[in-house]
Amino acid sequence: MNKKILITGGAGFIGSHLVDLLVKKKFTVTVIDNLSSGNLNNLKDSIKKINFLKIDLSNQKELEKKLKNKSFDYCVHLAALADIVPSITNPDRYFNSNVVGTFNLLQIMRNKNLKKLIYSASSSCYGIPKKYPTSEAAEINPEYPYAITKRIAEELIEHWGKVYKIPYVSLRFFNVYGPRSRTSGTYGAVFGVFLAQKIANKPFTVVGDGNQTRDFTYVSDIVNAIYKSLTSRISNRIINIGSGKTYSINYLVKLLGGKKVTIPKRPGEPKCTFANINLAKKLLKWKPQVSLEVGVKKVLQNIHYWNNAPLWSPSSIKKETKEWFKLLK
């Protein structure tokens, strides 16, 4: 089969791991990334074997100019702004990146005769679910701007699939972790926060009592799900991708090893995230391979990656999340 593929956000966390895999699978890879959170160092093993384009998806004219004469068989859309806190303080940036950027990409892909488009959706669209494990049929109830922008983009992809016949698979990821996860200045995912604290020999800042649980999913399992989606005959479906288990933050602290300090519980956060992955198993013949215990060991073996990550303390977190508590109370 022809294997020309466009990957947006390909210099980022998930994207760079996917690029490495697809290069090995002999795909002809083109990467788009504006490098706002991605890093070319993530692509050091593949950069000479791909076509890299520094483009911001929200810049429609530049996007059209750079892609006008290029053809693709597949597209994996990973580019997005992530994290809760900055989306609350700067919702305009998130809408422009996640919604307008997706719209611009879809408009161009309309004319590329794609075999399939894969979208990296977010389990945050479920908000605070009423049932666990949470299936794709659960109520959509985003709690903050990041979540709603990812969901709007997913709706655009569904609609363009229906009207303009772009085959798609939307994968709703649950709590992805692993090497190369973002280490920029915003207060974000628990692994990045904890690993910087471990390097500095500081206590882990645990929200609430630490009994809340998360469906931590290792990045290689996520990448394999994307690959399965690309190569399967399945299209026009929304599919959860998670570990199929849920682990407490206290258990994560135990695996990482270190002391902890508690900070206030935050509004709009679920007590649990826990994916029902029956559809992924059935349709994609996929199942997760990396347990949290093994995944944490892999992360600790690469802990140097977080040497320059921001170090968060209870006081700096309180200041950073002030608007969160004010607006989502």
Second form
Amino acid sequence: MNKKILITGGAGFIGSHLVDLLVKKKFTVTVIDNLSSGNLNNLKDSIKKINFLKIDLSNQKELEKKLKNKSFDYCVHLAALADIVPSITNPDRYFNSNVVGTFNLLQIMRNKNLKKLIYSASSSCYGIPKKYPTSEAAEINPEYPYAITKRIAEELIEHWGKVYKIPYVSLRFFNVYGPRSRTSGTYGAVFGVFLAQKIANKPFTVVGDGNQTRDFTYVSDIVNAIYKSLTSRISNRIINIGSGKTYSINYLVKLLGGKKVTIPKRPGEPKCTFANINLAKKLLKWKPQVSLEVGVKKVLQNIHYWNNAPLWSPSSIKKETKEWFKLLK
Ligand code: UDP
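Form predicted alone already given; the form predicted together with uridine-5'-diphosphate (UDP) follows:
Below is the whole assembly, all chains and molecules, this chain first.
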């Protein structure tokens, strides 16, 4: 079996865990990453066994030059700018990276005879869902520029699947957490914010009453879902990947252990995210293995990873989210 695979964003959070798994599974791995939020340290266990290319997907000429003569059996497309706040202040950067970047990748992959392309889509496409648990059939209603760019790219993937016959699976991830989650300068996902606060012995900045809930999904479950999608016969499908449970922020605070301080509720934010994962169970024969209790323990064992993560306080968050509150209220 030929197992040549290209992983975009392979030096990032999910990407580096996937690289480690695929190296173990004897895939021939090529990673492209622009190292804007990814980090070569994340690849320290695998770097000697892979081919690493520093490329920005939005740079079509460079992409073409470096990948023109290479062949791949599979591609997993994880490279994207994440986080809501900077997407509101800088939508052009997000469009360029997430939409144009995906378009450029698809154009290159048209002639590669891929067996499968996996796309990391986002549950943020559902916006504020009307139904829980939320299935793939739910209405699409992105609330933020980040969410719409991830959704537009998913439509490109679907369309290239239809027109140019690139078999794809688009996985809609719900609130992924785990070791190596991003520690970049922007105000982002709750785990990074809370872990830096824990290290500094500062109170957790809990949004609103903390009773809102999230479908927190551990990174190894995400990576297993990607692996199952690659190796299954399923193609041209969009599939939710979540824990299939939903946990309150107050419960997360309890598991992490520490004091809390309240910050204002954010506009456009759902009260709950909660994936209906029946399709993943049925089509991929996949199910999540790591409970939040076990996942948080694993994260706390690796808390040193967040030593240099930015430390957010109610006042710096207020400043950083000013545009968000102004525009989306
Ligand atoms: N959250 C919080 N304090 C923070 C940042 C986030 O209480 O400083 C909460 C937020 O209200 C949400 C959850 O954590 O319910 C997850 O937020 P995140 O931004 O990680 O993901 P998303 O809102 O996109 O699901």
